[in-house]
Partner chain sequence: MSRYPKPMARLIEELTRLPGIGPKTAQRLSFFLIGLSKEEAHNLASAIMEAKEKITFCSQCFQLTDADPCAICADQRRDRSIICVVEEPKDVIAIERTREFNGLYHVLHGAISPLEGIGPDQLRIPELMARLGPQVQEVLLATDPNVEGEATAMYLARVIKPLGIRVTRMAHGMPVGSDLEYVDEVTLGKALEGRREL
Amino acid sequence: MKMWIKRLHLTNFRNYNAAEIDLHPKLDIFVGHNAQGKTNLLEAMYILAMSKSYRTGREEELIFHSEASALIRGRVERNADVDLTVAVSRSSPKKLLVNDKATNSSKFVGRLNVVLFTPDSLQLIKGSPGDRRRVLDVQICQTDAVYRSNLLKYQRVVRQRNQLLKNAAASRAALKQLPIWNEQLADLASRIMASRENVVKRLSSLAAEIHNRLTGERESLHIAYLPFSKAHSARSSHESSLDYHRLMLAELQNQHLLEIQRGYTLVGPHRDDLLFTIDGRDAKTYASQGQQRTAVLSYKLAEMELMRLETGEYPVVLLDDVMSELDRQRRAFLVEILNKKAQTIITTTHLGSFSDEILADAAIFGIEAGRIAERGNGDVSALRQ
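That one chain, whose sequence was just given, in the form predicted alone:
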């Protein structure tokens, strides 16, 4: 059974006062000028998957003009239809509903799986370690509820431990509690790091195969997991798995005085990184922009394949204005792969990147100032420019 978004309903979301669309199970293309609301649609679909936006942490920004609340509702087909609802209000906490029954984010996430590909994704290699961790966490959280729970607990422990370290300067008695927090931190950190290591190994293998196809086997891609202890050392992750619990406790001891001085936690998976290498050389430093984009594309397609292996279904793929960022070869490869496997939702300013054959099997929607209209075949030529 294929996972896909059948219907999307928006009320007072971003620049959409009201909108409802039925989607195609294979390929949906939203075309329009910039600042008309194309990205807002993909953001809404992402929120239905992750319960929160990838663009802002201020949820009041999601609400249309001066309205009091916004509603995002989607019908998702898996083994059976599932209705997902996210309601955001200026005056009350966010509400998450599955089939009209209230739930929490832990039980909401995972009902719809997505892979998001934006122009910012092409900065994955050149971006910060935090960017790479975020991409990895979003992927794992969608398919692994235990990881999601451990990550939330870890983040909470880090916040509480940081507060303890800040108080240590004024109250030495607070330091007596530190060993208890260290043990909790090490336990959760070791679970997170072991999961990340396993997932990155599988991602690297899948991405290497895809990268071989994209480059005609002229280049080899490897993605390594760098735990915090070697995230700044370019050492290879071909080594055997570390005893992460023991590593955490040892590093916490080593950094004890410095953490007290600075007032925050210096070690742990919130300092992890990923290393992309092409033919054994650090892609961030030595790869061309074209090589970096091919590596990121391989990584994103590997995400999709790994999600299928984990769940038995391909995720919905969201492509936000990336076709113009890729050359003809990469565009053709991407659409050919996706069109055969996953529901793919693409935003673009024109249809010039798509062949007639691809467009014949797609649902095409024009967007203008928060209004959506499905286009027939007769309208397509006008949207190519």
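Numbering follows the first chain given and starts at 1. Throughout, rigid core stands for the largest set of C-alpha atoms superposing within 1.5 Å between the two forms. This one's a predicted model, so the numbers in the text were calculated from it and none came from an experiment. What changes on going to the form predicted in complex with its partner chain:
If you fit the rigid core between the two forms, you'll see the Cα of Arg172 move by 2 angstroms or more.
Switching forms now, from the form predicted alone to the form predicted in complex with its partner chain, please provide the structure.
There are no partners or other molecules in what follows, just the one chain.
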């Protein structure tokens, strides 16, 4: 079973004035030159899943030129069809609708699940701990509304607590309020950390199996959850939420003076990380570009698998400009996804590297300056040049 996006409808979104497309349940390919709006289509689908963009925090950017508002509508087929709408306006707060009924983000997120793969996804290994946490959080939030709610609360507590620590530099009296935030911080932190540990454990074993297959059993990949206190991660792997609570309280005490000195929160899962190792060696430092790319492919496939285990349905896979040159491993990756029958949406500048077999069971759309035209088979050979 899978969920898929049947229809996408855009009004004044980015460079699309008005666009409506019916999608293919298996494979949809958006082909066109650079800067024509291919990625904008993937962004729109991502927004339907997460209620916000991965490209910008400034939502006015989503609105076409001088228009007042942008509208993204998608019809998603799951057990029953679900209509999802996101309306962004310059003058009023964003609106989220499920089946045309207004709702809040915690009831909106999770209706459509996606796995996103862009050229930036390599940051999962090369980038900062923040990049890794973001990818992990986006995944968990889509299938676990309780995690999402705890995470949002936690981030708010950290901001409040940071302000308090900042105020403490001017007036020590502010510190008297620290304990009332610490309790919430420790409670939310331990729930988040327990979830992350559990998810990473499952992701790691799925990714290891996939990586093994993609590399012809030549490499073994392992992903470890690193709680913010590195010392802690060296201990045995059986940590329950209760232990994380204790860890938080202990670390809050240990780092108390340092936190006051720095003026921000040093303790908690906002400083967690993931460690990727290939054959036991840190992939960030020791793996080649090619090895890192394969590890990311494995991770993304594992993400997809885990979402299916969580929800019973494969998510929609969004591939932004990563299939233009299909080397052996990426071809294997694509075939693997297509075999799972997850709906796959691909942007590319040319169709050259897609085999006839793949293109035979796909919808191909030409993208030019914010216009979308579905191509028949006759056009495809022209687009391949």
